[in-house]
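This document opens with one chain alone, in structure tokens, the form predicted alone.
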Amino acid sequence: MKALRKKVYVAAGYNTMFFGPGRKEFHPKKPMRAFEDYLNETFQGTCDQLVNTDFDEGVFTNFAAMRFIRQGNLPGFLPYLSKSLKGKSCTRVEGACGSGGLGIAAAVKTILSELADSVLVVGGEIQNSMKSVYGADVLSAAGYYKGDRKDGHAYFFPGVFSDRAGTYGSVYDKDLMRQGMAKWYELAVTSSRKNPKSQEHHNSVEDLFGLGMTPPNGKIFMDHLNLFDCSKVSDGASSLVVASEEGLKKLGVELEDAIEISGFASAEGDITEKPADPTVLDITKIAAEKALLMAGITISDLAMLELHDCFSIAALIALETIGFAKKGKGAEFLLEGNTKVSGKIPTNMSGGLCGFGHPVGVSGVRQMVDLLHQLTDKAEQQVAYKNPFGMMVCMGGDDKTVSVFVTRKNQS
């Protein structure tokens, strides 16, 4: 993989809270923010940290507003936030869960091309608009809904990862793996604990990893994954800005307040194929190494990682398929520690999707204001680093709409 022909940066990210289940403000029946209501904090919250908000492109991350709250034409709310944007280029991008990723990498391309130097990318999803089991449903056409479905559990995407877990248990250690996917859980709300915007911020719960050792029932639940194996539904918003050297002197953000695009890939698989070895995420594999070979480094230089733990089995894979663990050593690589705040390989330090929050098409725009905020030193949980390079692992569906960036710390 070629390096990037031009510097590309990332400045003025912001998150919202993200809501539901697990807030102590979160009450079923009673009424929930707007959409627009989201959109404008983060919005705010990203020009709040501008000189100058006149941004050249826009780009919306979203997977399924169509049907969770009827709202189509979702570039429109761009101008909307913006009115620098009417009359200018605004796109909507969707890959399921990875929509966020695609999103920031449409928004590369761009600056790459030239055709803008400063390019907006805002990531809104509403997911408590309807009960969980109707949710399921609407979140189950990131699978092949018209191959799979009907076969399908009522919890769509719940089953489809409880049998990679089922496959993964039969081959190596069950028990280990649950312990693994235990610990996974103890660390998303430890993190979380420390992240007031997070859904799982006000989990008092002594005993985390006993709880997430509960034993799964599929008469109640799945076979192989209990209800803490799950990222919760949600409702959130995430923004930042894509820019060129020029875009962010345009913009008024300081080198120091942006971090560097060192090199990303995009990779897609057949959303009709079911995985040949469950046990491994080969499109996350094809991905992260396209990037970590256009950033010209290795897993070893990375200093934090934001992975997509969509379930905890997911975030086991995904360490052994991209080689932080050995195949089947996953459960034992985080068992040691190696990825808490003082590990080898600090992990999801806000929580993740397991802890933070997982409204589905802006997670991976979450992700990378996370890793802003880490590598320019203004995290709630911060890593202390040498390395000066992050990376992300955005995916979309059951490993089909991968887009992994390596970001590097801005040098003074």
Second form
Amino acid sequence: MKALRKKVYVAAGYNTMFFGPGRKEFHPKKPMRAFEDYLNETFQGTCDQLVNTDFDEGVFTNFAAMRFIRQGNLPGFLPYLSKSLKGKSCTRVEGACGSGGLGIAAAVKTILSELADSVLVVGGEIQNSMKSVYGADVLSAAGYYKGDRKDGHAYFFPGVFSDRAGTYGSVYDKDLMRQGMAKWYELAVTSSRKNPKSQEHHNSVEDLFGLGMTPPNGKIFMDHLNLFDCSKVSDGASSLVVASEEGLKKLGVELEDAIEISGFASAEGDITEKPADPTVLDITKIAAEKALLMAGITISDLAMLELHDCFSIAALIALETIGFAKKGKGAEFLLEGNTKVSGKIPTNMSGGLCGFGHPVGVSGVRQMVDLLHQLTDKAEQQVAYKNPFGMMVCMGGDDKTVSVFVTRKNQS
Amino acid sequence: MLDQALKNVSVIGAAGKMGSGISLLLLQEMTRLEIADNPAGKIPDATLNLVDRNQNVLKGLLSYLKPQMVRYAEKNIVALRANLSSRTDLVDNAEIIEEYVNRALLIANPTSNSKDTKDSKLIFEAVFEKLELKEQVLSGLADICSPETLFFTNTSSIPISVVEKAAKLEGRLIGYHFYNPPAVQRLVEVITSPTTPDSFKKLSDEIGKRLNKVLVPANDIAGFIGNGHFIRDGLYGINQMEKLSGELGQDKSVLIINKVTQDFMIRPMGIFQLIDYVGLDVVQMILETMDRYIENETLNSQFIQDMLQAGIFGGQFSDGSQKDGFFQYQKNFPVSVFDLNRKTYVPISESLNSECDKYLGELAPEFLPWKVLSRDRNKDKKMKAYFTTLFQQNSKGAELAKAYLMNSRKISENLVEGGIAESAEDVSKVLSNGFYHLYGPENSLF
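What's the form predicted together with its partner chain like, now that we've got the form predicted alone?
What follows is the whole complex; the chain from before opens it.
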């Protein structure tokens, strides 16, 4: 894979609080912040880090505003946020939970095409506008609706990944898998406690691992997943700027406050196909390999990782698929503490989808913002890294729309 | 047989406090059955007659039932999807839920015409608890329905054999005493009479299971187990309060006994709040009924009668909020207490509260409120520690609580000795499921 033809940077990242069940102030019957409110906050957060706020283009990432809040035509919210974008090209990108990653990839390509020097990327999603039983209907559109929804579980995606866990547990050690997933939950919440914007920030449970070990019960939830294996239902927004070196100058951003995209890849799977081997994430594997190749590094060069843990089992399988752990050894890898802040490959330091929250179309943007914070040494739970590389994996649906980015700290 | 019987059911007094909850439970189960049996059906086979004399309240009943049915469908979405798996036109959860609710609304037949009950196999009666009214309603229905129709009466204190005889329903009437609100409270006291055939008893057990209820058999003696304990427990509380009144004043005494019964005894609410919840008029009605049918025991309270005379009734508004009784409430929390002598409510000020607390003395250090303990897996251990200390304390609060607990235990023993309850466990079951007590009167805690 060719290296990038020119340098592309990410800067001025901002995340709002991710809101929903778990937050103390959350009450399903009380009025909640509006979509626009989240957008305004994140946009302001990005602008506060810029000297000039003129952007050349805009990308909006979102999955299902059309159903959650009956709002379509989302590119129109970009000139609403930034007057500089009025009359310019703005795009909405949708790839289910992979929307955020896909949107950043679109922005990177725009910079590479030299049609723009700076692209504002904003992700926004509201999901608490409906009860989860109806939200599941909306989210099931990330799968093959016509082919799979009717026979799928009422909550659909937990069912899809429960099936993966079922297969994984029958091929490898089921008890160890459960322990690995419980460890994942424990780490997600422990990291969230350090992140005041996260949904699990207020979680004060003492024995998180014990809670994560709760045996799954198909009668009340899923056969192979418990509630703690799942990411959150969240409202939230994130934003950042993707820019060329020229673009950074125009915006007034110092190089040391930006990170470089040293490799990226988006890869797509056939939405109508079931996974050939449920214990592997094929498309994730392809995207990760391509991105690493483009960056010219291997996973041993990575100092940190942002994984798409929509379900703990997805994270566990991703660790194996990408090659951090051998097949069937993902749980042991987690239990050994390799993903902790002091571990071999610190992962999801702000809590991940299980802990920070998962406003579906935003998560990819949020992951990039967190990598930016890590590699510019501004993170709440800062990794003491030696190597300058980080990687994020953003996945839409059941390993269908995957974007992987390798990012690099700027040497000033 | 039960599935067949559940094809046509009637609830009498359907729009009342108890009737509406019973209607909801039946409608949920009948709709579930209807969908399981006949997923493709456009016009349901089943009918649930919701009979009430008052047309206007029937409209209110439907507006109560509809959102409740939606909530039921949301909660039971997995089972409903399975039952409707053959319906390729229904894919989203929202579509499945809509189908369930629409079907339910076709099954429900709100009516003020009691003749609509003529084909019903089962009838649940929940009219106001007055023998003459029950007699009139039930004997009227007996004339309309077939001789095979079976009756359940939501009766809380009148002996069932008396109702059965008066309504000429020998062997066809079972006492099915739901607790308020019936859709939430899991307890049903079941009272049969010597004439009840075994097949009917069996059917009654099956219905209980279907409605997800905990059934506790009670012998047919006025008040049964629930009110048998509650009324005597309440009379004891009033008695203790009156004893303190001379020294402390009535308002403070009410507050003190309420604190003893709620905090010192770790119950969900104090005895006077509970009387308010039930309604002083309802308590009076139960007292009269029990007094009438129970020999060798006088059950009445001049104090309750005086309160009623003063226009203090308690009970709830239709939205579930509490009417004025011994206390006035804000968000169901007592904020002032009635002084019968002065016929006025006295605010429960900080100073009044602290005077009472000072009188009672400190709670044992192991104390945890009911709300906290009710969610604690180790509550038995924690309550044991609390009560062990309580029984070593000799503050006024501890002394009052100990005497109260022992009196409650005595009531329970008498219920078992008198054959009203089969066992102390059954009394505990009633108090834990119907009154949310965390421990039975007879226990190993103290």
